[in-house]
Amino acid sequence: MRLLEYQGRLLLKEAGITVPEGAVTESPEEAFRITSEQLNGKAVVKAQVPVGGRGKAGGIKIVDSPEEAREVSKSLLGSELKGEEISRLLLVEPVNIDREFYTSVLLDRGTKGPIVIFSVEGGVDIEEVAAETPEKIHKVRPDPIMGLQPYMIRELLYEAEIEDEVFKGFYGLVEKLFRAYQEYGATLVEINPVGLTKGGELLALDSKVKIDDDSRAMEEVKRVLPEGEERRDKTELERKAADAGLQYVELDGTIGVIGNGAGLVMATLDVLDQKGGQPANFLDVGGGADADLMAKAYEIVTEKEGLNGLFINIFGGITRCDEIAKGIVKALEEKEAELPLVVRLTGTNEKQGRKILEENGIHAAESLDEGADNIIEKSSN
């Protein structure tokens, strides 16, 4: 479950983390009223969509009057941002910030445990900081059972050279963030940026929260969120896949992935990641997928912008490899694409499936490792 920013703010606030004054609206007139009555006439208007990079894409605007808030809201509501329709806006009070920081707690798949990250570089993509100035990224790995110990927080902040006058505030912030991660069954709780005012106050200026749908803590999450509120945590492609009966989760990488069976797809993502590839999605066509469903899966995965390649990994049990091959051919006939494609087929009717692919100029890899190596090579050219 991927929360929108305003929902994540509610969880952070419940955890004792300070957020700027703000309110959510679905109407320009309400935006006028909120800015006038609650935010002293000025506001930051933020589109509430489940995608990153909203500021660069024009989804965050600073307004200096209630009238401007109304006009900006008119232009944003109903429009699209990175393929997502904007139906809600978060209006927050502008804050004078002296410095910006980054902090998060996330589930590290490599160690199968939590990792706490802190950086003195906030307000930008953490990937950019890691690539350009890795010395500014500081991490600790709490024990999954014992949790985050006080000495770990101190070491984290000492390494970041946090000044004495704000050390206590940052200590409390990291402690509360980790508690929220645990109590809400999160896989990611991120604040970027953490704003430090000249008066020494720390504010969560933006949030990104992802919750494990199967967590026992989901009831606690529902308690904090407004009663009866519709979950708006899926992207347009995720909704489209759900309507087609497909299990699809959008990720941030550039290599599309289609497989059958959740375990096989997860293994495919892991192998790609270990070899330096960046998966763009999780898509499970399920057992017994036919040619039509396979073609639909291809259509959905390749609609994502920024793809550099597609890897289809099928183990035929109930699913027949020849049906998968027919679906791939059908999809390629219906949708022209210059996207590099690598297919791995093994199992039921494997020979027939390979023959269909080869007759259409598609070579099938022999193994998962071979297929992963091939798509990474092709997608990087």
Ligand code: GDP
Contents of the next structure:
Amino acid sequence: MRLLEYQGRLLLKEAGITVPEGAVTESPEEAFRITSEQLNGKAVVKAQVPVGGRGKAGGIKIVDSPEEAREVSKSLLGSELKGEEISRLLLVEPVNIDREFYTSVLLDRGTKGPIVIFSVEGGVDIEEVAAETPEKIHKVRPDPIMGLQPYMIRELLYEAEIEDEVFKGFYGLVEKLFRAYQEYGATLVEINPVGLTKGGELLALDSKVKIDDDSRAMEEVKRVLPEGEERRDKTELERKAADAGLQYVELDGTIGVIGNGAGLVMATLDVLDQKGGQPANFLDVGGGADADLMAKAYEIVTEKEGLNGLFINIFGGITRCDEIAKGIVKALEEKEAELPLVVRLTGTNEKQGRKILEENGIHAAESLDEGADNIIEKSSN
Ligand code: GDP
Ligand code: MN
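Form predicted alone already given; the form predicted in complex with the named molecule follows:
Next comes the full complex, and the chain you just saw is listed first.
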């Protein structure tokens, strides 16, 4: 899960990192109020969208009065930035920054451990720095168990030629950033830029945080974020599925897909795609689903608008085909659907499952190939 800037900011703040005073809003009137009452009349208005490069794209504006904050907010809210709708703005006090730096901790999937990165080239795209002046990017790789050792932080900052006066400040910042990475089960925590004021104060002026949703540390993240915020990046149906303990993802096509097991579901999507069918979404009922869970899965997947068909592909291992068949029948009884339906059912209790389906006028395909052909044909009529 990728957090928005203002959410990541809350985690950084909780980890003891200084962030500029600010507040988040969805309305121009409130932007006016925040600017006049909380920020002394001036503000940086920042579009909260899950993409980088907002500054260059016009998503970050400095305003000099509460009136201007209201006008700028009015024009930003509801508009699109790099394909993402702006529904929230973060307003922060404009800080006088002397220099900008870059720092991050991320999970390197290659070595399966963290990397801590630091650069004196902050506020610009780090990929650009890496391409043009790679010598300005410094990295250390802490041992995942031993953690980030003091000598590693010192090495990082010596390499970057950080001056003595601010060394201690940076040391503390990197230490806290690493702790945040560990405590929140993050795969990335990035501050770009870190702002250094003339007075030697360090501030996180931006945040980019990615959390491993399956990490136990999600509990910690939920504690820090406002109620329900960790689910903001999910659609209505994705939330409903998560509540039912089901894995559900929305796509853009027209064929609904239900399967059991991540591998089978992925294969189903690939086969549909190869044959020219476009999946609208997919739901993994997991192993051992019973009739009730199957019925729930049916309900969620078919609730999506614009479906032309539904493909259910089940391989019965610990999942019993008769339970799946009962679930499908139950779902159809509850919600009479004109939606073209193709079921492919094979494995444990296949005979009983097929019998239940046949009795209800549904023929089950034998193979994935056959099923995919059938649903594409039926759904394109
Ligand atoms: P990004 O373009 O999406 O990475 O958004 P950032 O939050 O990093 O903002 C882009 C640039 O705007 C930063 O590199 C800063 O130079 C500037 N900026 C952002 N927030 C502040 C702030 O609070 N004060 C000042 N002075 N500049 C800021
Ligand atoms: Mn940035």
